[in-house]
Every structure is written in structure tokens, then in C-alpha cells.
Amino acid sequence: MTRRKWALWLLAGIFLLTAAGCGPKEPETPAVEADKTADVVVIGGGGAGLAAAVSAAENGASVILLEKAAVLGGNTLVSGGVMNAVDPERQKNVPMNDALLNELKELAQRDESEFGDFAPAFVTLKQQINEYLESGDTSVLFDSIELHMVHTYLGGTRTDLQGNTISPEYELIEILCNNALGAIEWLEGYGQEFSDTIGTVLGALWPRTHSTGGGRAYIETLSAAAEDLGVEILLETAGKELITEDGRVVGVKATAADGSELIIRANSGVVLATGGYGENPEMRAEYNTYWPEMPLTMPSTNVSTVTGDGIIMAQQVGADLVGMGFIQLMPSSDPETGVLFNGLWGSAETQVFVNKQGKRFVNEYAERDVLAKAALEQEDGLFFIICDAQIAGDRNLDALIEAEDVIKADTLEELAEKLGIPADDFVAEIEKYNSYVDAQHDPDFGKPNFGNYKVEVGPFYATPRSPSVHHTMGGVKIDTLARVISTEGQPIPGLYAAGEVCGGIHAGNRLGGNAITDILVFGRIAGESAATKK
């Protein structure tokens, strides 16, 4: 046989063997041998991600949540439990003032051009707004979705120090809007309670906030549905990495609190709701572009474990990210530990910010990047709420004036001498405001919602406060039905996302009040779609 005959022969017996399947081939990636497996799997058990399981369990799937820390909750437990909803019944129990009427009129009187995509909301809050003026009846609280949409967008809308403008997503904002009062009643039903009163909450713009008395109450409600449902959840244990095949996202990997590695598998669907980057400073730094400085020192009100875990686990596998380098700060935090809760303040309308000169300097009712911005430029960084007896309220405050959290004294002068402030100029600024709220107008500073709110009865208190992190606004890239988008612009098969995680919701400031209306509409809406395979 020639040397070419016995090349033709080898060549074809090669061919088959390969045929038959005995030649070499290309490596198949091996299925990863599961520890657990359900048909939704949620990382992260805070409120986004206990909504996501309920809703995803409520859709009949089967759930396992993911929670890192020891207790269920994460931020929405530290949280101030307070939500925004348009909300028409409860409304009729809140009166217009001038100072609101007057706010309406110069809204209706600007250009749709103002409003970019939210220009078609406008036009429909502009109709709305005279025919309220023109009913000949404003004693009642006017607001509708599309003016919480509006005031979504104006206090959203930012420009960073690169000279980049974010917006919040129309269609974000406007399922954000429409569903906030059925997130709502959807709590309601599971037995959560809310106060029949509205007010504002610091930054929220407009009074629609709903208070529960704390982010408590969510994860207590949230966590007995999860339980009555049949959600498996496992505390201590941290989402380390999502599992992929055929460009399918279909569980993770994870640790356990003794080190050891769990493969949880998803048949439908697994929902990212880890928070933001709140507590990593080093990812601050590195992705901030709004702030002059970012200190890794600044305290901040976040959680212990809220590291933007999500976030990188979500890249890793090809998520885009949306305003990563804007960064809410709470401008009244304890100035030492950043916490919230060891002071004393009521609604927006009622309080009063003092510097250390006894001075106001801000309108009080603003936006949170407004007020953090401009308590900053005081000396120290540091500022004072002040309220009287009237405000305060029958709180018992023995345990913040004994910790000094809380400065209390019988008149405003001896409370001026406690606080090493001029009494002569800080008891003139108390009486001026007060000639304000008395005249619904605010030369000064603007401030357009004062209640009737004076301070002017004993005893008096000032709660010492400085801006602290306390909301990361970017993160993955979702569309309306809570999918993770990828950098290429296309849903990630099986991945979802819900809460602080996200980004283009809140944009480059958010509302006071719309981050737990947030984490309840796009929880329910990522659990039902992980659940359907949407």
C-alpha cells in the first residue's frame, strides 16, 4: 500500500471513530450536583427580598432565601418604616394650606419641556391641577400619581461633578407611582397596620408619606407570610456566586456561617436583593462622582452587610449597572455612629435646622442631597432639629436627654447656653420662623409646608445631627418586570432584581419615603416574574 493510501485509510478511520463517538470531542461542562434546590431562589432577606419571596410563593413556586446576617431585615429593619403613596382616602383627612396651593399654582404655570420623558405626566398633572383650582373647593390635600411621578422625576434628576444628568425611568417611575397604595393594601392583608394619617417625611417633597411606626413592622409581617407560604429561609448564609448554564442563570453559590460552600439550584428563577454598597466604603470611593469627597471614614446608616454583593455577582455575569456614582446622604444622622434613631424630630413641615451660630440655613422641606449639602458647609459639618413640647409630642425621652442624644430645657435661651450657640440671635431666628409659619411664607429659605407648626412651647429640644451615607442610588440595570439587563442591552435569562440593588429607579437623589415603596413594588413584581419565568 503507497504512503497515500495508508494516509487516506487512516484519515477515514479516524473519521469513524469520531463518528461513533469513540474520538475526542469538546468538553461538556458537568451539571453542578445541587445541596437544595426550589424553584425561586432569593438572595438577600431584607424587604425587597422577603416581598420577592412571598410574591414568588403567592405565584405557587417554591422558595429558598438567602439571608447573610444572623436576623432577618437588613436596611428596611433599621429603616424608619415610612412609605410613599398617593393614597385618596387618606388624604381627605389632611387640609391644604396656602403655602401647598401656592406650590401648585407655580408648578402648573412651567413648560412640559422641563420634564423630559415625563414631559406626557406633567401634561396630565397640569390638567389635573386647575381643575382642582377650579373646583371652587381646596380645603382637602390635593396629589396624584402623576404629580408623585413629577416630584419623582425633579428630585431625581441630577447633575454629577463630570457634568452628567440622570434621570429616574419613566416606565420605572410610572409602575413605581401606580402600584405604591396596592403595595400597600397587599401588606394590609397579610395583617400590617398603618397609621390613617399622612405627613412628609424629610426629602419626600409632598405630604403622602404612610408611617407603620418603624421598618419593623415589614419584616415582621414580610417574614410570618414567607413562613405561612412555606419559604425555606437559611440565616448566616451568603451569596457568593450565580450559577450559569447555556447563558442561563440557574442558582448560586454560596457560604454558610461555619465556612462551608452550598450549591442552591433555581428551577425558575433567582432575585438579587442584597441592598446597596452602603457599608464598603472602598466601592464609595471608587464609583462616587457627585460628591467633592467621599471620606472611607464617613459613618453611614446602613447595615453592617450591605457590601454591594449583588452588584458584583450580577457583573460577573454580564449585568449592566445604572448611576453608580450617585450617593444619598442622610443629612440628619447621629454625627458619631450615623444611626438615626437616637433623636427627635416630627414630619418635615415641623422641623427647624440650626447651625452653631443659631442661624437657619437651609428651607428644611428640600430634597435630602440639598439638605446634606448644605448642613456640610456649616462648621463642623454639624447642625441642630429643634423642637418644642407641641411637636414632641407624649414620647418618653428619658433615655435620649440622659444619653445627651436629646438637649432638653424650660426656655429656648437655656437651651441656647446648652448648645454653646448665641441665645440672642438663635431666640430672634425661632421668633422669625414662627412669624413665617404664622404668614405661610418663608423669605428666607423658601421652605413651602410649614403645617401650623410653631415652636413655641416649653420645654424646648435640639437633637445634634450631621449628614451620614445612607442610600446608594445605582446599581443593576432592571426593566418593568424586574429582569436583570445585560450589558449588551437583553434580559439575563433567569436573573431578577429588586430594591437597593438596582439602579434607574431613584436616579441621582431619591425621595424621602419612596425606597420602601420601591423594595414592596419591584419585590412583588421580581418574585411573580422569577416564579413565571417571565
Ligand SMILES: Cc1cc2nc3c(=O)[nH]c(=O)nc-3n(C[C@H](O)[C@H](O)[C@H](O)COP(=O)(O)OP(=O)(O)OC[C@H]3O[C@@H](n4cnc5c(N)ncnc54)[C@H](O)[C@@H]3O)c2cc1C
Contents of the next structure:
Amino acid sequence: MTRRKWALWLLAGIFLLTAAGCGPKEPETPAVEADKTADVVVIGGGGAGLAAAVSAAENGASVILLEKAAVLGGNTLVSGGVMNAVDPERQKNVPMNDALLNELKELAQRDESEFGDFAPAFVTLKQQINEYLESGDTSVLFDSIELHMVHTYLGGTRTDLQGNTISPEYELIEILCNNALGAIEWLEGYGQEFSDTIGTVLGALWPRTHSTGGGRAYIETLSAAAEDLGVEILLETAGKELITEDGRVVGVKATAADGSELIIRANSGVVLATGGYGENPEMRAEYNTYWPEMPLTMPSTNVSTVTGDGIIMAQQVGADLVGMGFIQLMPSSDPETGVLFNGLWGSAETQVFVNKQGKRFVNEYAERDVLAKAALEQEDGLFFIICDAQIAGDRNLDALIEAEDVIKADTLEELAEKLGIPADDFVAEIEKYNSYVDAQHDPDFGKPNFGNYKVEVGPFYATPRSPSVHHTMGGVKIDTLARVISTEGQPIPGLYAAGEVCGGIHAGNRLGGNAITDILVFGRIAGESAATKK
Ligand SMILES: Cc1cc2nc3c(=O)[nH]c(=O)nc-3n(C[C@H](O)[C@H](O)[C@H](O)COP(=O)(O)OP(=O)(O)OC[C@H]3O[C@@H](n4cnc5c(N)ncnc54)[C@H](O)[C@@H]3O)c2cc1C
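Please move on to the form predicted in complex with the named molecule, as the form predicted alone is already shown.
First the chain shown before, then all remaining chains and molecules of the complex.
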């Protein structure tokens, strides 16, 4: 055979094999050339993103994490870091009190038809409560996974101004509550420490809130774990657009610190963990359907980089959004700046709120939207959190007092004078409140837990507060594997999400302390799902 004939045969052979589907496959290289490649790419380096990155790496994936800011952490870093989990070991140190016992009895009287999709959890809970009451020993706090689920349902079921009612998604909440303690144990495995003291963060509805010394602890623990596991972290790198091939998300276009474009390819999956849109006033105004007003100028408690980027990117590839109209206002924020932690208060059961008339106006143990609504109805939308020396303890408050963030006085009368509120009414109100603590019953507003704490030991303190934007409950729709769901109701191949970028978990109003639980539980799931291409 001549050399020319041999070449023709070879070409014909290649053509036939290719036509028969046996030839070389479509090249696996991306349509656009990648600057970097990993199995899993995580967009956003707050608590959810870091949890996803660590979990993906634990599952054998190579991981690149992009963070828009110059530091890791997002809202998680600046958060109080308190989280809810049913934890029999630590909660056995919490005594039951009469007010909570009454609340439990009242709950058990309710009908399962009031609990929608959560009826199965309520039916189990009812049995648990009855067994607890019949046991004859109600000295230690009652709690259960089902009570946490039911609280999340009751706290999150809301109707907006257009008459749309939303509830947390049952299957997601089942996962959230069942895996909360596991998330704590996971972090303890990486060396993080949690206090043995259980409290109730504002709007948590029950004493199951754990503390770990602030949000920074999660970021330190998880970033150290990520480093040990070889996660590559790119700071000052903002995800801009998801890259798709044949309907699958295969990477992200990003902007690096120097303004150049980076193409990062993901062999297995991309995890969105960019947080909420609390610092995007236009987006808040566009979507809000819950508050009569959402002024562009309303301050927020959030860090500046949390601007809804992940929601926008997901929408561009067909993701469905859920609950976008529901935005949480934090009732107890600084009236000027919106920041959260420049004040003095204790666990929710100890808190007493008075308005400019020196009067209480709400059950201080209620959900945050209830508190924020009530606060906005007060003169100037302003109220004061009143504390005494028992709450202050040995905290050094000099800087806060100097800055007039906290007002201190030796007597209640003097405190009223400094606040410019009527002293007689204020003192009478505090005395009345203290009598309710003795009676374990609040006929005015039905506060269900006082922790046996009265405002009675001077010096006394007041912190001025007003609502500000805190948490955006709506976001991309996910399933139980943290896969992002399209508007057609199907998982978008290659795309996962966790944390405040998601909707459907907290629905209309998030319980205080449930966000950190959420970002850890679903961050871990998203990382594993992306690594294993679920
Ligand atoms: C002041 C404050 C106190 C709080 N305290 C509590 C508390 O005690 N308990 C509780 O349960 N909840 C609390 N919350 C709510 C909770 O902290 C947040 O809901 C949670 O931390 C959100 O975690 P995340 O990982 O989803 O988002 P974040 O922690 O906000 O992280 C998102 C990250 O994504 C980055 N990012 C955004 N866009 C891009 C992009 N395009 N490319 C790359 N990166 C991007 C951001 O810079 C940020 O670092 C608090 C919130 C605030 C603001």
C-alpha cells in the first residue's frame, strides 16, 4: 500500500469510528479557557461558604473558595455567634419555670390542624409533652427536636401585605433541627469551644441557644480547618457570573483584586454562599412585601459586601427564588447606625423594653418581627432596653457609657431623668413588671419566660434602640441535598447553595439563633453534595 493510500484509509477509518460514536469524545476542555480549576468552587467566605469548603475537602475534593472582601467572615464574623440546638446534656442545667411550663401546657392543647405540613412533628411533640407532664418531674427544662421544629414553624409562618402566606419547608427544617447538635460536635472536633450555659437569644422562643464567644470563633475554626485540608482561598475576588455548558454549571467568572477577569472551572460543582442582600437597599425595596415601608436609607446590621450577588447569579441560570418579600428587622439596633452590639442586655427572658413614655409595649420574649413592628409603632420608633447591675455583672461598660450608647444611673428615678421620660410612670412600670416576675404571669403582654430575673439592683442602665435591616429570609430555592432548584422545579446540575443566600428555611421570620445553625448544617451538606456530584 502506498503511503497516500494508507493515509486515506486512516482518515476513512477515523470518520467511520467517529460517525459510529466510537471516536474521540467531545473535548472536555471548557468553552473558555480556565485560569484555575478545582473539583468544587465555593463563592463566598462566610460561615456557610467555609463550612461547605471544609466539608467538600473532607469528602476528597480539591476546593477553591472566592471571597469578595479583603477578609473572610461576612456577617458570620460580626455576628453574636449564638446558635440553637437541642442538646440534652447542656440543657439539663436549665431549670423549668412556671411560665414556660404554662406555655408548654397551652401548646399541647392546640389542634394539629393548626400546624400545616408540620402536623406530624406536632403530634409527636404532644405525646412528648404529655409524657413529660405525667412523669411527675418537671424540674428540668423540656425540649425536643420536634419542639424546635414547631417553634421554627410558628416563628416562620407569616402572611405578607399582599395576603401571601409562607411557612418553613418541613423537610429542610427536619434536617436543620436534627443536625444542629451534630454541627456543634463537628466544630468541637476542630477545636472550637462552646459554653455550657444555655440562654435564649432575642426571638429564639425557647432556651436552647448556645454561645461560643462570638461569630469570629466559627471563622477562625473553619478557616484553620480549610487551610489544613488544602482549600485555596482567593480574597478580594468577586464571583460575577456562573458558566454553564449543556445546562450544567461548570465554573464561575470572577473579578480579581487587580480588576482582571478570572475564569475558575469546577469539575464537580459550584456552591453559592454569598449571604443575603441586607446591604443592597434597592433589592430590599424591590422585593419587600412584608413591611409597609422599606426606606433606602434604613440602616442595617450587615457588613457592606452582602449585596445579593449569589441570588442574581443563580437567577441568571434559571434558579427559582422563594420568600424574597420577607426581610427581618432587628428590633434592638443602634438608632443612628443600625449596629447591634454597642449596648447592654442579657438573655431574652431578662430583657425589659420601655418606650419614651416609660411604658412597656410588648412581650419581650416574642419573635423579632413582632418586636420590630411594636417598636416602629412607638414615638420615633425608639425604645430603651432596661438592665440592672445583675445583668451588667463585671462587664466594663466605660466606653459605651462615655459614648452615650449606654446610659447609667444609680436609681430608676435618675435613669428616667437622664432619658427624659416620666419618672413616676417608669418606676411604677418597673415595679409592676417585677410583680409579674414574682407571679410568673404577665397579664399585660403575656411574656412567657422571665428567668426569675427582676430589675431591682442598682446601678441601672438603659440602651436606646430602634429596628434596622438584619436578615433577608428569601433567596434561592434548595432541596434537602442543597441543590439549587430551577423555576421548572428541577435541580440545576452542578449548582448548590447554603446560608443566607437561600430561601425557604426561615420563611417569613427567622428565629434568633437559627441562622448560624442553618449555615453550618446546610453548608456541610452543600460541600458534600458538590464533592460527590449529588
Ligand atoms: C450583626 C449580626 C449579628 C448576628 N448574630 C447572629 C447570631 O448570633 N446568631 C444567628 O443565628 N444569626 C446571627 N446573625 C445572622 C447570621 O450571622 C447570618 O445569617 C449568617 O452568618 C450568614 O452566613 P452566610 O455564610 O450565609 O453569609 P455571610 O457570613 O454574610 O458570608 C457571605 C460572604 O460572601 C461574600 N460575598 C458576597 N458576594 C460575593 C461575591 N460576588 N463573590 C465572592 N464573595 C462574595 C461576602 O463578602 C461574605 O463574606 C447575625 C447577623 C448580623 C449581621
